[in-house]
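Take a look at this one chain, the form predicted on its own, written out in structure tokens.
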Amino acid sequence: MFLSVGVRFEANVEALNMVETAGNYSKHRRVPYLVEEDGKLKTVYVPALSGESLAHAYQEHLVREALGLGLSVCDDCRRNEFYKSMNKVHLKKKVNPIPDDPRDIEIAIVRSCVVEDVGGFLYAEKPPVRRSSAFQVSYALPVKSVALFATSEPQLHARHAQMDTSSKKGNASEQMIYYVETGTALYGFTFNLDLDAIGVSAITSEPILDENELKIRREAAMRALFRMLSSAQFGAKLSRFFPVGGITEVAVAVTEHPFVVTSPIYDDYIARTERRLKVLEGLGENYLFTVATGEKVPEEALKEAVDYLREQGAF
């Protein structure tokens, strides 16, 4: 089964995403975006948060919801430091001989930490192995028909310390002020999950774990995003940028195969959406879509699609 949602959030005066800091100042992530106005293309730069970031987040949640399940989950990963097996050091907290084959070293690797069956991994030694993400996000950029409405703006802050003679040292302040660039935008992304490749050797694409291992495992990965979504636990700065606004459409479509929704940075995605489906189902496919605006709230949505691949027997 193939889970493809697309998601559309309103985020004002939010900091989700910093790359980089000059001085006293914290520069947002900004992407150059290609937009319509009066009937030519243009380029501009909007807020944007980085697929890598919302990635991070999710494997954040699978931590929690698979160590509530009571699965395997490594120690770097427990500590949501997402190393995956990158080197001989860290595959050795897993399996210490190293096997030569590339077979039994991913067997090790997926039955040891359901992250990185889930999230996939690099091991690059000698043997490399290579495992790909059964999850796919996006970055998440403005919605294009109100993109130009998009904009990044520096906040003023200042910091404070009480310094008598004896303390102060040098030409230290007692004021420090120092810029956030903020953005705000109505943002869409697109979240997907191969579920029926959780649990499966990307070698030689038969099961590692036993059916019962694999039901439970792809409840925790829907578990997890469904954590992310409702309680909007992705981005940096929460602590004191936490976004105004909130999930404003959640389009879901789950399919026997791999089908991704139309992205919901365009205003009819639903609708094409539909459109695809019906093309498949009239190919003999089986699918299951359903929205989250207006009354309906993203919650009810994530819950049918649940109940939708318990019905269908993947968890």
The other form holds:
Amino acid sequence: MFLSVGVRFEANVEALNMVETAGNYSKHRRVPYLVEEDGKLKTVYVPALSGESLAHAYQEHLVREALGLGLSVCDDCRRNEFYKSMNKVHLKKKVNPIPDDPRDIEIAIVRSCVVEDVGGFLYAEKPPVRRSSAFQVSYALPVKSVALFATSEPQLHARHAQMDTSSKKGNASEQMIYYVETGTALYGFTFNLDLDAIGVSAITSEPILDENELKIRREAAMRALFRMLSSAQFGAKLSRFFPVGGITEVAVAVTEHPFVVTSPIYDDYIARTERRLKVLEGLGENYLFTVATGEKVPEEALKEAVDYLREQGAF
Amino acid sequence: MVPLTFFLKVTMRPTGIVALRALPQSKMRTALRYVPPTTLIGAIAYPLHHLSGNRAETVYDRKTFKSTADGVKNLFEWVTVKTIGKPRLYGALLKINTVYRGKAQSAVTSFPSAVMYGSGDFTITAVYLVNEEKLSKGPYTMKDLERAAWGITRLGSRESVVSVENVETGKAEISEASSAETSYAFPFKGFEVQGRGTLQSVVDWRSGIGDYSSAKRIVMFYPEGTVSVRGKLSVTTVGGETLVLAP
Ligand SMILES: [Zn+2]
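If the structure you just shared is the form predicted on its own, then what does the corresponding form predicted in complex with its partner chain look like?
Zooming out: every chain and molecule, the one shown earlier first.
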């Protein structure tokens, strides 16, 4: 089974994805938005969140959900340090001595860590062993029709130091000013999850775990997504820049084989996705499509997807 | 007799970013602006394998490792792509702080991607010409290929999620010509071209997919809009559009 979710969320004054710092200025991630004017390309920079940032958040939720269900997560991933068995030093914590056969390496990693099973890994030694992530995330970008209204604005902040007159030196200051660039936009992103990839070898196609454990891991992967969206715990600086706003729309498609909802950055994404799913039906495939706009809340739509997956025997 | 071949024409919408590493699976700083043929094959290989329950990504044959997309490449006579909208390569500078082996390290890096995001609608249309003989000898049917086309999820790595908006199938006729007008990428070899576009050196997918250290490369011309090509051409028409094939 394959799940694809389009998410629209409103975020005002957020610092969810910061990139470089220049002096006392920390900059929000931005991407060029291309506008054609009289045959010439003009570029406007709009705030954005990388897929990498969303993927990190998803995996943090996966750690918690997996541990909550009594599943194994390796020590690195437990600390939310996703090294993913990248070399001998990290792999040795899971299996020692390290086997020669790539198949045995993959089995050892998948058995000992749900995050690397679902999120993939690349063991960059000899022999190299790679496993693609079972989930995919796009960038979160401002919805196209209102992208030009998106802003990234620096906010001035001051940090105070307490000092008495005797300790005051020439250039030490009592106030340290700094700027945090914040974004405001209606964002859209796409999240896909290939449930059939979980617990199955990317070398032999054979299941690495028993059916029962496969089902619990698939459920953990779904719960992590549910939790991430429902709690709005993704991105950085949430302690002081928790964005004002929230999820405004979700569109969830569950199909037998890969299928991606049209990106919610386009205004017609729900209607287009529906029409495209009709074509799949014509090819003899069952699916579930549910959207939460207006009345229905995102959790209700996600729960429908969970119930459908359970009905279909995914977990 | 005029050779006829099945085609798949797949129209995709990007989610804004397409990350195409010049060296696949590397974090190297260069990125490609346009989709190379190897990526098109890899993109359809994944949903195609999904249909048969094949999860294998890497084939280990003694000391060589190949992508399983390699096993699918023979199903295609030719693959090419049309891009509407001019992508822009962009990568913000990133400061990465890591704690590694007990030490805190800091580095500045950048992972550029092709940004396909703007007021205009960017679309990527891939065309796959199917080798019917190879298809008939394998486990897949034309219907499987069509379903796989609808199941393309990503072009390239990481956040390059796309949605397939339309799939057209039919029969294409391959013929000789001395001139053609095309919007699709073609091998730039001994042709005279009029119009704007970008030359990009890409891996010749026909020589193998997965191990690129010594792979043969070809130069492809990616037109911006439509260009006219002159020379000794092999051409075909797919849903009313002309493609220039490899000589
Ligand atoms: Zn782990």
